[in-house]
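A single chain, nothing else alongside it, follows as structure tokens in the form predicted on its own.
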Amino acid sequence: MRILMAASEAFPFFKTGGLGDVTGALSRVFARDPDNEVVLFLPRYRDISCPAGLMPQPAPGKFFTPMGGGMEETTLEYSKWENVNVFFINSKRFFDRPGMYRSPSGDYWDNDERFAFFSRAVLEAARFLDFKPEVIHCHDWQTGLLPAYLYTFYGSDPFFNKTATVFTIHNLAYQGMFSKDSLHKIGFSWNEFTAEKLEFYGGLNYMKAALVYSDIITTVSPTYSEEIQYRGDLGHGLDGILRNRSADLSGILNGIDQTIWNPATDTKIFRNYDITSFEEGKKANKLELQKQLGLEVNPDKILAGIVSRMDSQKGLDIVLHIAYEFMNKIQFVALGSGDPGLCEGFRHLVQNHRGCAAFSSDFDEPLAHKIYAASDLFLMPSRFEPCGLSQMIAMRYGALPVVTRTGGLKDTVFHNGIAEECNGYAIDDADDGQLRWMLQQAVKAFDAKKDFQTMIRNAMKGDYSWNHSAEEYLNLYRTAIEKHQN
């Protein structure tokens, strides 16, 4: 199967969170099969790290892509990673500036020309390089108005005649909403300004647009699928559209990167360890953790972590009400950037409680690695969450998750009061009694040892690859394309 994939971000180019993530995986999986030919755009941002041998390099020629009433000139970087051919949308007017989507005073004021410019040179470049997919998978409101353009503009071309679209909601939160003004800038008409097309609450929206054109809808888990189809909060205004499309709308569960979160194999943890001697690894990580952070050395603290953005979504405004409730018996290790009052809460845990807490807010890849190897619990209480990775990756290295059940969450993290059952710890609302109650369980059954132990096992040994997702996956193409040419 020729599959394009067209995202604003990919591991290992450019990663913001857990889009990049999936984008890079999903790829790499798909075009291990011999039978697949996959190729990933992405935009030339200026700001890429990766290693060496990956770096773009410059394509030969030039192609112009319709924008508004002019064309802009535009041209390809290229990069072979492993079987996947990554072509890099190069525009200095749109993507050669610090960053992907903000600056440090806000969100770039012209986003929407810069991924209206990137949905459209996608198509012109796959025409320019005579790939012709069968189908174009599409990510998040950057990638939103690619089936609109397709649709609109390229119906009756030969070269698409037989390319269908699917587009993955990651976050039905971020949707991509401009002034009805930038309409004639993205190349659109008046006819497209409708409630059944472009218009939403009198302005455009790029997330609703690839709900109304794509052929087939998925989300990042199952649950998060109905959530936002009969939950008016999730929803965001889109609810009813979803619903109406509801017979193309599926949830398929995320998966990680199994050979890059193995505590077995990572080089960037102080000792490996696997099922089977999961007590002294993790034991001597969380002792050399505690070292490295100024925290107490003791193996009788729970080391509780946290590895997210910060902000309110998370949950972790609740994780600090009660937090110093916990110092005698809990430390709190919390890494991740966002929200500043958050991030100076976490800092003022740290000034009064020294030896109890640490925080960074500096994104630390080795220390992310660190802090899921070392912890005994791991803190995502989060208010809602499409799918999630990070709950995965800390079952993966022996973190019992404390989690919400809510989107992925739920799917994966199961907890009935049976340890034999359970692989983590589950709340019903993101709630400071909950959660106070849920740590109180998780502290005793971390004292009684027998229980907790049954449950880290339950934790590793669960399957969190993508492999049965990407067959999910292939089957919706197959769908896709079926229903396109019907």
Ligand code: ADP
Given for the second form:
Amino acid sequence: MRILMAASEAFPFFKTGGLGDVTGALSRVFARDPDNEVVLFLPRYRDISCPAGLMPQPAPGKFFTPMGGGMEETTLEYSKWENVNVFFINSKRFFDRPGMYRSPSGDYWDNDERFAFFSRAVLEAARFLDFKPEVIHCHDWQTGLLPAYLYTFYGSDPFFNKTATVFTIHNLAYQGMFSKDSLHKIGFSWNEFTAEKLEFYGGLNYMKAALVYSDIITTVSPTYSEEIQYRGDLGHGLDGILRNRSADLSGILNGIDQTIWNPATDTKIFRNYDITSFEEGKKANKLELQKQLGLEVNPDKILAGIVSRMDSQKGLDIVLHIAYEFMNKIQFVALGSGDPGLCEGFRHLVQNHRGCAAFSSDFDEPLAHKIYAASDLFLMPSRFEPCGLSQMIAMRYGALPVVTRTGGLKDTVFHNGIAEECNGYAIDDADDGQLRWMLQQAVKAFDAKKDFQTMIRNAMKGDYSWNHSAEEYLNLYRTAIEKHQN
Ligand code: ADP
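Just the form predicted on its own so far, so send over the form predicted together with ligand ADP.
Time for the whole complex; same chain goes first.
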């Protein structure tokens, strides 16, 4: 199958969170099958983090992308990542600046045009490269206009008439909403500014555009696909549209790239280990990280890790509310950037409890690996969680996740009080009292050892690979192609 992936980030080139992990991993998994040809399109942001051998190189030629009233000269860069052909859309005007979506003072003022341009340029680039995709898979609002452009401007273009679209919602809380003043800048006319098409409460909504124009819609876990349709607070105003498209909507659980996230081979951690050697392996990683972060070096302390965007979604404020009650037993190690209030809260915790807590507000891939390997518990009491990758990574590294039963957390972390059947700890709501109680249970189990170790083995045994989900996506692609042709 000829598959075009369009995304605003993909590991190992650009990543701010789970979206980047998923688009990178999925492209790679599909491309391993010789029956598939996979082309991944990304914006060429200025700051790139890939290994030297993958650095994008200029691709010959140029083409023009319609934008508003004019044409943007567009060039491409190219890299080959295993069997994936990766093309980067170059634009001095839109992408040659620090960061991906925002500056330190907030979202970039022209994100409406930046990602409209990207979406349209991908279609022009496919034609320029003579790559006729059978399916275009778009991810999140940044590529939400692509299916709308395809339908509106390329509907009668024979090059694309067999191209189906699949759109994946990675997080419905971010929709790409802009004023209607952007309509002409991004090349649409008032004909498209209707409730059935692009209009959303008097403005534009790129996520909605995708929900209207894509052949098939997916989201990243079965539970989240229900929650966004039937829980008003998680539908974020789009639940009605999602219910209308219920027949075309499904939830496919994300996987993790088990070659990158593997404690037995990970070169970023202090000591490798697997399910047979996790006791010594995790202990060595813990002692070394404690030393490195200036914590009390003591194997009997529970190390509770956090690797996360600092955002109210993640429920970390409730961790801050109760952390000080556990200082004699738990060390809190947090890595994450985002909300200044939450970052300040973690800084305070460290100042007031030296030796018992550590915090870094960087985006630090090597440190993230070290935290997963060293942690006994991994805290993720999210208010909502479309899928969540961190809890799966944590389980693979034998760190028991403490989560809320929502979205993908509910689908991956099982806790019923019988150690043989548990791979972590789960509470119903992001609530101080529930988290306190659950941490108390975890402390008891850690001290008693046996049940805790049984749970670690269960967690490490889990299958978090893409094997099953990639197959589900391919089946959905086939459905989308069929649907598109009818
Ligand atoms: P989300 O996509 O909502 O941010 P996920 O759990 O799906 O959350 O994915 C988070 C990914 O980002 C994981 O791979 C996690 O290790 C990584 N991550 C989050 N914050 C940081 C950070 N500060 N430094 C390094 N990696 C991070």
